[in-house]
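A single chain comes next, written as structure tokens; it is the form predicted on its own.
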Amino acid sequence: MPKNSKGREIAEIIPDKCIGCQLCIGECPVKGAMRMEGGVAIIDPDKCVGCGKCVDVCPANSILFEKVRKKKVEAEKGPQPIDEYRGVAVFIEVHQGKGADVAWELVGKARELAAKLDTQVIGLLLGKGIEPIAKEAIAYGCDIVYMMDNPVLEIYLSKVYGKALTSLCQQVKPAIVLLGATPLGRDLASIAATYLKTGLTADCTGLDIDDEEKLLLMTRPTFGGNIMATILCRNYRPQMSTVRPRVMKMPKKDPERRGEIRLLDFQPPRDELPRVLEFIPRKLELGGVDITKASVLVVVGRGACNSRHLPMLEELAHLLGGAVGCSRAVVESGLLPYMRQVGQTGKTVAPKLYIGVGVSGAVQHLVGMQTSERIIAINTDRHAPMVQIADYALIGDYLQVVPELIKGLEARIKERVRQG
């Protein structure tokens, strides 16, 4: 094919075949690159960009141009053979010198998954001076804990932890790796999955094992929470998933339980690492309240979104020794801050008692509170989704129902005080 002064391959007109229809000129995306001369199309070589669009529309096949075909990139195959991968592993996140609660919740779930696969529960632990946490991991349900204990792992750094967890997975070869969907866990999971060239399903609300193929079934909300999708990772290992705190139930700790702890060597990255100049501890939630830790939660929904009546709901929460949460609609109205939001885009909670006041129960909200032990719904709509899943439903106007609840609680408290 001919080339222009810039070395770009361009189209060529066969004058004897051109019928002068001008379709090529109309299709050309570059102004002035084609023109008619003596009833025949002419190409300006220095303006032609070699797109080939003129060739596609020419009815007389009077234009010569061979499009450059893109080379097909073969999909990179996953680790082989995948049969070498065994065990259900949990990354034990360390928070303020202790194992994070979400790690123990995942260990409890890992035991269920491992039982279906007839395999071990493995703990993956990184940090400095972490042997006591490794022993605690065994007490919660790990059969074996692999740890890397190194001063450079004392504080979380993405690059360092990413290399360390990748190295652990490459040496241990677990079939499944679970991490908490915390800020640290989300960051680390994506890094490790990239290095390991495997899949990652984030923010799962359900985990199970397929009976036939023995694959991990990872269920999470999608399309804004309107659909629950179950995802499988067939060809790559490990199968990786992150799970929000409070989604899985905390297992019982058994101090008498026995297991194995293995220390693996860690070689830090050779390039210069950042230095931590100052560590600023996380601030407490508004009013010193963390709704994920509350044993009782009074949740304000759209149906009770009124600043005049919020003190009444706060009083109910206070009498029950709990805290006030809310749905997304209440946050968007400006009545309560985001840190009080329960749901897919807020926080996942699992209180002993959840009281939804005017909460309709959209899927996005249910995802964040479905593991609550007891659910009470106060709503005027008996067909609302929240009413359908509640253990107890009080159908009526919350402005009438809540004062009666407060009155009853106050009377019971006074009676207990009187009885000493």
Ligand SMILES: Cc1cc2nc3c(=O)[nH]c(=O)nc-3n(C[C@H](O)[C@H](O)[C@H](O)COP(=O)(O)OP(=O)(O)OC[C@H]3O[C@@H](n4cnc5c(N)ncnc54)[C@H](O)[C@@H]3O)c2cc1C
Given for the second form:
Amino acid sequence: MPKNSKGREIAEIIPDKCIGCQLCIGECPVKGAMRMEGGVAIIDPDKCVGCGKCVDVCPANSILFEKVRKKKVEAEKGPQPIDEYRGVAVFIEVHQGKGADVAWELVGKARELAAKLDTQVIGLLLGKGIEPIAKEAIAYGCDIVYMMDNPVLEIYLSKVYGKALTSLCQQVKPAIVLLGATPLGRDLASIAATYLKTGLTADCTGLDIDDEEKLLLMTRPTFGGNIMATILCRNYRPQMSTVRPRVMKMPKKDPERRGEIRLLDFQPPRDELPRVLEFIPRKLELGGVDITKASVLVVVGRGACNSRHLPMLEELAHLLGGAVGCSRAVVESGLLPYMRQVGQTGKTVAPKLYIGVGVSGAVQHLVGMQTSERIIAINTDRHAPMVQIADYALIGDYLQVVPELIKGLEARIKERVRQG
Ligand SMILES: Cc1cc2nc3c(=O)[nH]c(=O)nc-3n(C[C@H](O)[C@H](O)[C@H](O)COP(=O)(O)OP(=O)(O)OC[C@H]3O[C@@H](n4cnc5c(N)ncnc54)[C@H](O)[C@@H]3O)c2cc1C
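The form predicted on its own done, now the form predicted together with the ligand:
Entire complex below, previous chain first.
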């Protein structure tokens, strides 16, 4: 097999066989690597990249090229019999002795998925003294809760929890495992997925079941949030996904609901465990303002990004008993800090009332607020995406609209006070 001066294997023309059709020249991707001379194709060895395309099109078999072509990789088959995996499981994250809200939100979603699969909702719970949380998980919608209750699990240690959740999944064999995309959930999901040798789709904004194959459809923003991708985990189990807090709706709690709680044995890893010296509680940023907890959110966009008029928007939020959030454009301008940012790279919020003031509604913003109960858009552009998804749209300059709203609210409050 001839090689060029760079040591690359190249094609070779058999001049006596060449019929001068020039198909090879048309197919060659490198300009000047092939030419005709005396009615016969010629290869310039130093330009040839050894792709073999000329060989494929030659009708006269006049080109020699024996380079071994790369084999197409077949989709791998998972090691486990997939049919053994049943049920939709939720990892019940525990925060300061209580079930985290995101776990209950996921139990609500799991109920919908389980109904489509005609299967059970399973709670997976780790910790110390956690039986009351297992009961709560049933009240929120779990049919059965598997728990490992052990002093070693009192605080979160990646390796210990990783092994424990892996062991739970290996024993229970759920088809689907959902975790909150919290700092703990993100860490744990990746460890468990690695031990379980399965796939993981992080930060999903939508979960559904495919009607035909009964696979979990995991939808999340990709390419900088410009498109939504739906990802499948066809050949491995469990199908794992993380979802950020407040993306799914909180289900109603029913203390009368009945279910089963099973305690499984936990074998702590044999290696030496780290010793926790002290916990330093997380400080609440922004003087106690947590936009994810506000029931009313007035969100400032670039169209209202002005330090002189910010107090007016704060007043509107105050009159409604809410807080002020913002779009990324406003954070970038320096007017408000990152902790107030709503969206894909900020916080996910689902207030009872979201008021977007001068927010266009870019997809990266919408994924962080679209589950809000009521959406009001204040915008000069009636075609802005935020206006399109809003329940109510006030088309106009916010400098005219917001003072009118404030006036109306103040009048109502005065009237209520007068009526006692
Ligand atoms: C990877 C990536 C992640 C991102 N993450 C986020 C994120 O987490 N959160 C986020 O918000 N963005 C995010 N973005 C940015 C996002 O794409 C948009 O650029 C941003 O949301 C735009 O902010 P805006 O709506 O405030 O501004 P603009 O898009 O500029 O919209 C301003 C709006 O104000 C209206 N307006 C103008 N003047 C007035 C007026 N006087 N009265 C009323 N309305 C007026 C305009 O009609 C317009 O609709 C991200 C982008 C990328 C690439």
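Just so it is clear, the model here is predicted, and its values are computed rather than measured. Numbering follows the first chain given and starts at 1. Between two forms, the rigid core is the largest collection of C-alphas that superpose within 1.5 Å.
After superposing the rigid core, the Cα of His383 is displaced by less than 2 Å between these two forms.
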